[in-house]
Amino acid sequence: MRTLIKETIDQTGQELTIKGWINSIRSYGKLVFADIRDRSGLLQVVGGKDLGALKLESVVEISGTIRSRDSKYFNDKLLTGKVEMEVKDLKLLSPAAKLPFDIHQPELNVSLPVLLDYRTLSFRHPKVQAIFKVQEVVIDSFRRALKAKDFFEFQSPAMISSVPEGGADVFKVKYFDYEVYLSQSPQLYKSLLVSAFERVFSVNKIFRAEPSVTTRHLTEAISLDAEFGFIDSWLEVKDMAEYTIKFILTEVADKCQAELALFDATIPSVPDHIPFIKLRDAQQIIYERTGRDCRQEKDPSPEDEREICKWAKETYQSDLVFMTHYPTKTRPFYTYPDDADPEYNQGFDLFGRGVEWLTGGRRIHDYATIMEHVKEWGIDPQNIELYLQSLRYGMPPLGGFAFGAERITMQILNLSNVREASLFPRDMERVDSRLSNAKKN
């Protein structure tokens, strides 16, 4: 029966079998020092020649017998650094072919493109493990915060017959002898369910076909959306933004700590209050701040989204910053607009440590309202039927929004590219390998 290598520390005198990868070899002469690597942990075993031919990443099968190191030898960096295996038995259960680039140094001294031409390789790397490790605590405790706050979870459709929300940046897909797109949000699948659950929530993939090649954007990512009904203000849906981001990051903190080490990383820090401020008074800040005249644009830049956050901190020692009250006619038809000003509208988005982690708002209920909306944003009823339904039958007050997961893990942890944030990123140029090299081959 297989013993996990965690599990060995306090097996002293037991004889045993582990499985996993040879991490590191060290040859002297007769004797073979090897590091054996599980999901659990590394351990040290002891063993001869037979050992010693093996090559690096090969997948073994050891018995052998756990017995205590001598103290000069202890190794305070792992957790089995106090016991070691004497090897009794060896199986080579899968032998690996040489190493492109060596994975076993603390950091990987390589590309990204070549980082992730290897994907296999890399992900077996302690600090690419980590990235993930921290994303994983990302999406459970996004969905564990609001199912703490009673919201449904329901996962949305990857392919709709139309595109409500503008049609330049999608996909578009042969469906049988039809065209359907690749959904660029479940906006519009979340409201609609509202109407039904009042609470819900989702954990998606969207696609977005955005012609850019930045360190910001992918092709494909994954939104952790929420929506929920009976609302008096779109203050509620910021605090409950708020609540849920704040419960992200604490239970990163708390379960990630040797992750956050490997990368130096500190969470944001966050007041007991997060600031927000309207985008109009966010660029007269930024021009009395840097000189540049950004007051009539309809969206902060990138550098206007670095200065804002810059002013946060410094004001209010926030590592995040709503920024809220966007031109109505620049967002979705369906963003709610503001009762006194209604040429703003009571939408908002979240920056963090520069760039932009959420975005969300209050949605218009009113049938007669959204109509409205539609003839005026020049979108075809017939397309969106089916949430029209769920207004037509009565929908309450609503409100909602939308964090990027691989944004978040990557702010957390300092990345330079969002590409390092996802397992298998998706881009102008990659699908798994690039696309270049697949057009040649």
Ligand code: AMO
Given for the second form:
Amino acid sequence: MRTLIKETIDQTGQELTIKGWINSIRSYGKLVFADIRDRSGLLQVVGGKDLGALKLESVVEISGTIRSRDSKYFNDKLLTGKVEMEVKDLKLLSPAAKLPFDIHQPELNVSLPVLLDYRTLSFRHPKVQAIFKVQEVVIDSFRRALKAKDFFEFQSPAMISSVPEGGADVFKVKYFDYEVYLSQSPQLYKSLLVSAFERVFSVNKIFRAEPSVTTRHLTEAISLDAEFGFIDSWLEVKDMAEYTIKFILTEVADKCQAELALFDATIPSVPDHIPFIKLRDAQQIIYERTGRDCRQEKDPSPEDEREICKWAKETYQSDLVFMTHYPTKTRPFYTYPDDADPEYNQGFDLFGRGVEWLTGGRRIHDYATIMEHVKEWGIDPQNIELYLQSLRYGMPPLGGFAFGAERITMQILNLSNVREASLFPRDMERVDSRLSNAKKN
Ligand code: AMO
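Any chance you could show the form predicted together with the named molecule after that form predicted alone?
All chains and molecules follow, beginning with the one already shown.
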């Protein structure tokens, strides 16, 4: 029977079997020391030449006796540092080829393309594993935050017939004799479900044909979406987003201390209330702080995003800040225009440490108003008939938001490129393998 490595600590004198990968080998003539790694940790084993002859990362099954190390050989850095296994029986379950680079150093000193080209090897590095442990906690705590508020989880279609966010950044798919799109956002589905379920959320892939290679954009990303009805104001939507991200950050702080330490990362600091500011006011502040006149722009540039984050940090000691009230015409057709100033809408973005983490807002729930927008935005009502149906037959006032899971992970750990926070990142130049090396159709 297999014993997990972390369970060997208090089994001195026992004969056990462990299974794992060879993490390191140190040969001293006939005496060979190796560290064996499984999902729970590392254990030093002591064997002979047959152990020394194996290649790093080979998969082995080893039976032997657990014994205490001499105190002068204790290793405080290892959970199992006070014990070791004396090898009695060694089975090679799967040999590894010679590694293309050293994956056993504290830092993986390879370029991002190499790290991705050898993804199966880079996944074995503790720092790479830490990124996805943090991401798992982000996604799991997003779910738990919303379930605690009585939201219902749904799975959104991957193929869609319309482009809810507008723009050209969609992938077309040949669908029998027709053309459909890979889902750019579950937006219309989450909204229409509110007309039946009131409160819904989903963890889904979104696909964006982003025509440029940046450090913040993936063509396939994980979207953490929520939508709910019976709101009185957009502020309730903002508050739900705030509650959710605070829940997520608290959980990561609690469950990922070791992972954060590997990156020397601290959880973003958030005051009692995340500050929020209208786009135009933010632009005025940016102008006053930097002299850069962005006051007529419809969206903040990456530079503006960094500047407004700096301002929020200095003014409110907050690593997060909401920017609200974007020009109505430049945002998707479903966003609710502000009653006091319909030129601007009740949508918002959340920025953290200089990068956008979330978009959200109140949505139009009135059928006549949505039909006006459909016309103005040049949308074919036939393509969004299901969504329109939900408004025709009684839709409560609603709103919602979506976080990007990779963006949150990236910004918590201060990664310089969002690709590091995606298991299998796709961009203009890569779909697993580098496209420039592959045959293009
Ligand atoms: P938006 O397009 O801003 O909003 O997307 C929501 C969040 O998803 C993440 N994100 C991305 N992450 C990595 N690469 C990308 N190409 C990418 N695109 C988006 C970002 C972003 O804030 N329907 C609205 C949401 C809503 O209003 O509920 C929407 O899709 O973190």
